[in-house]
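One chain comes next, on its own, written out as structure tokens in the form predicted on its own.
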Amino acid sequence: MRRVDTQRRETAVVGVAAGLAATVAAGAAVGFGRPWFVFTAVRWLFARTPDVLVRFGITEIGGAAQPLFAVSVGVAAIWVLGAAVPLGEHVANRTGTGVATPMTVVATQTLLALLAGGTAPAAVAGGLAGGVVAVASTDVRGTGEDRRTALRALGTAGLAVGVSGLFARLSRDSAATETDEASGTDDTVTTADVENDNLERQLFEAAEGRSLDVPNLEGLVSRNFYQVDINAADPRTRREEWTLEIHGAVDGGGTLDFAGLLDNPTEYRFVSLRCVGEKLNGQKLDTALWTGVPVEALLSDVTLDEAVTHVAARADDGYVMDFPVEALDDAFLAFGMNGGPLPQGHGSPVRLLVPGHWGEINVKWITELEFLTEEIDGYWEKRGWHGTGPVHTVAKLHTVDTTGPSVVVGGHAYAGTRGLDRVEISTDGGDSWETATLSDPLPSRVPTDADPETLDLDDPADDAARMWRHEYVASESHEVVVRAVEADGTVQPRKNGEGDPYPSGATGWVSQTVEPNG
């Protein structure tokens, strides 16, 4: 019995090692990008996950939900591929052929990777890596020395993964070099045709100068801009490959490439985005300086059918959002962010920005604008969300500092394109209100060819959050409540249900109990 238990443990160890080697080697062969069968399986499973579970992940787990899901699928893949080892042993025992085990491992793991949606080269790379582990572990199997088996199996798995990753990296670098030489371009240069370093510097200095001094609170421009999307691995499209198709119920539509995009007037804009799935006092409200082209410039030669009511924005990852066509009036196609290229995670090479609307319709990796005569359900609408309308007004309470002789509280406030008049704060649970200090608005849109010497930065941005700060003396425990007042005097509603973001975004007065020092 002890002998049988030892053999089972050895088989399990070699199976896990072979599964690990196959999974990681297959990923390395495609740069751990979208063709990796793990990500293909994640996408397939996520599309079939019940809406209630997706909602729980968005609202309760947040940005960590998808990585956790991907890790879980990856672990499951290791175990499934590892099952090829006991299968191989069974075949070897039945046929009396020693090489049957590694051969079965290679064949089974390759087939499983292909069935899971992996590419043929990556599937073969994974199968071979798993087979190498099976071969290398053969001569220590059955010795009763579990530790030797484990070390040999895991060591060989690590070697197989490292070698496959090295060859994959060399292959990708070589392909990228050939592409760059052929095109004469470099994706690390983002706004070479439009950049104005002095102008950018002046805009960032204005943002820094208008940011309030609030302890432990990021300024007006976000360095760590939140990211939310439907992918385990984001699309990777070079600028030379990118196109935007404008079609539907229009006359004069067509296909635009990146060079054609740059033929239009370009400008800088400070724009904020807020995620419809964030909790009331969540951290998914950020602002950046974007570089891009107004959508209206692209539509100057396009005539919309009189019956057009909506537009569907589609992305390279299959994501689609539908929203009223009027929202495009001030929309923007961004290809730069905070003075650099648009990062991959934010939609490189081009994303859509729709002022004053929830983040979900600010489509990343955009490839299509289709004009429609009737409404359709977008990606999130099919899952019960309704975030295609204007964003809700909110005042966040993100800093409570009681380390000094007085209490300092602060945060960011945002009302979309409606603008802010003031932020009010109550230190007695909402019985009385005072006006907090509100930062000056960020500058409005600026053409990239503007003269920095004559630049007017007094015109406020259309769609950018502002900071607020309040300092007061308190000696007893109390409840702080904050609310925003829009430019026309409309007071932010006290609450939307219980502040639950589902289905159309959270709003309400943020409150927190404060315990002063001493």
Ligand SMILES: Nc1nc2c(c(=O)[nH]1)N[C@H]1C(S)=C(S)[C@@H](COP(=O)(O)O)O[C@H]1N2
The other form holds:
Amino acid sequence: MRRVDTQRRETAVVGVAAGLAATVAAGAAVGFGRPWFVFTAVRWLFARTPDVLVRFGITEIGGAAQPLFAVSVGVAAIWVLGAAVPLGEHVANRTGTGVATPMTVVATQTLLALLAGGTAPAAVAGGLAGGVVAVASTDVRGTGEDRRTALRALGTAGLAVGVSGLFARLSRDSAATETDEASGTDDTVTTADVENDNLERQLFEAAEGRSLDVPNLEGLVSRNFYQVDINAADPRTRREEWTLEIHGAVDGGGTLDFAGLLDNPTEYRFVSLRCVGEKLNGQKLDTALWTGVPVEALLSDVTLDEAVTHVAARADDGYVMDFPVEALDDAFLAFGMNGGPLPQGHGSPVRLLVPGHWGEINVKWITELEFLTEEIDGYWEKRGWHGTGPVHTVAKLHTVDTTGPSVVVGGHAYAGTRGLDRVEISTDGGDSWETATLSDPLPSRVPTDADPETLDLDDPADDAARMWRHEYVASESHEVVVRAVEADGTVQPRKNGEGDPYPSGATGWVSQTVEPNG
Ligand SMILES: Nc1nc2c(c(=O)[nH]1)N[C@H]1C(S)=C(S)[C@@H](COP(=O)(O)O)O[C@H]1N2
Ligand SMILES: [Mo]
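Having seen the form predicted on its own, could you now give me the structure of the form predicted together with this ligand?
Now the complete complex, all chains and molecules, led by this one.
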């Protein structure tokens, strides 16, 4: 009885170690990138997840939802792949051949990894790693020393993963050198000749100078920009591999590459993005300085058919968004963000920015602009969202500081391209209103070849959030309410308190009960 228990335990330990080795080694073999079967499985499962769950993940869990989902799938993968060990032992017992165990493990795990959508090298690396663990554990097994079995199994698992990762790294490096030699250039297309450090510095200084001093609140430029992705692993495309296809109901479309993009006028723009899925007082509203090319310039030789009403923007991650073609008039293709290249998570090498619209049509990793004569449903619209139109106005209440003698409240406010006239604040639940201090607008767009000496930074950006701040004395518990007034005098409607983001974005006044100090 005892022996059987020990055996079972050992099998379980070796199974987990082999499953772990296979899962992680397969990831290491592909640099934990998109071909890893954990990610392909995540993508497959995510595409089949009921919309209510996806919505719940986005609105309730937010940015952590994707990683959480991926980790759960990873843990499940370890268990499923680990089952190859008891299976192998069963085969070994039946056939009376010891090597049947590792052989079964290698075969089963490789097959499972392939079935989960992993690429062949990753699947084979995983299977072999699992097999190595099974082999290494055989001779300590049955000695009844589970601790030794466990140590041996996990040790080999670690070793197998290390070898796989090292091997992958070496082969990647040599592949990279080969392509560089073949193309006769050194690696990347640079944008150095269109960048203007002096100008960038002035723009950032202006942004810093105009940011209000509000405790625990990031300034006008977000260094910590929110991110929303439909996949757990983002596309990795190098600038020299990137192309944009312009096609559909047009004359003069074609395919543009990165060098072709840079042949157009380039400019800096401060632009904010807000996600339609964020809660009313959520954290998915951010602003950056982007570098890029106005879409208008790219379309100068393109004639749209009379009947064109919509455009579909498609991306490398399978994402597609459809919106009215007019929205493209003032749109922008960005390849730089906050003074550096566009980060991978924000759509490298090139993303679309559409002024005044919800984040979702600001397609990252863009590969296609297709002009259409009728509307199609984009990724989120298929899931019931209505986020292809203009963004709703919001004034956030992100700081309520009661640590000093007076109360300091503040936040960011955004009204898309409608612009803000003022932000109003009530400290009595909405009975009376005062005007809060509002930051000066960020500077308007500037060509990257503008002369830094004669730069005029007084024109306001037309699609960037501002900051507000208010300070007052209070001694009793009270309700703070904040609302935005748009440039044309339109007061933001009160709406329902919470403002459910689904399906067309949260709007309304943000309020909070404040308990002053003492
Ligand atoms: N290709 C692609 N583009 C995309 C997304 C995506 O998942 N894939 N997410 C969209 C959503 S819902 C938003 S709110 C913005 C967010 O941009 P960010 O991640 O750079 O903040 O990108 C949009 N563009
Ligand atoms: Mo979004």
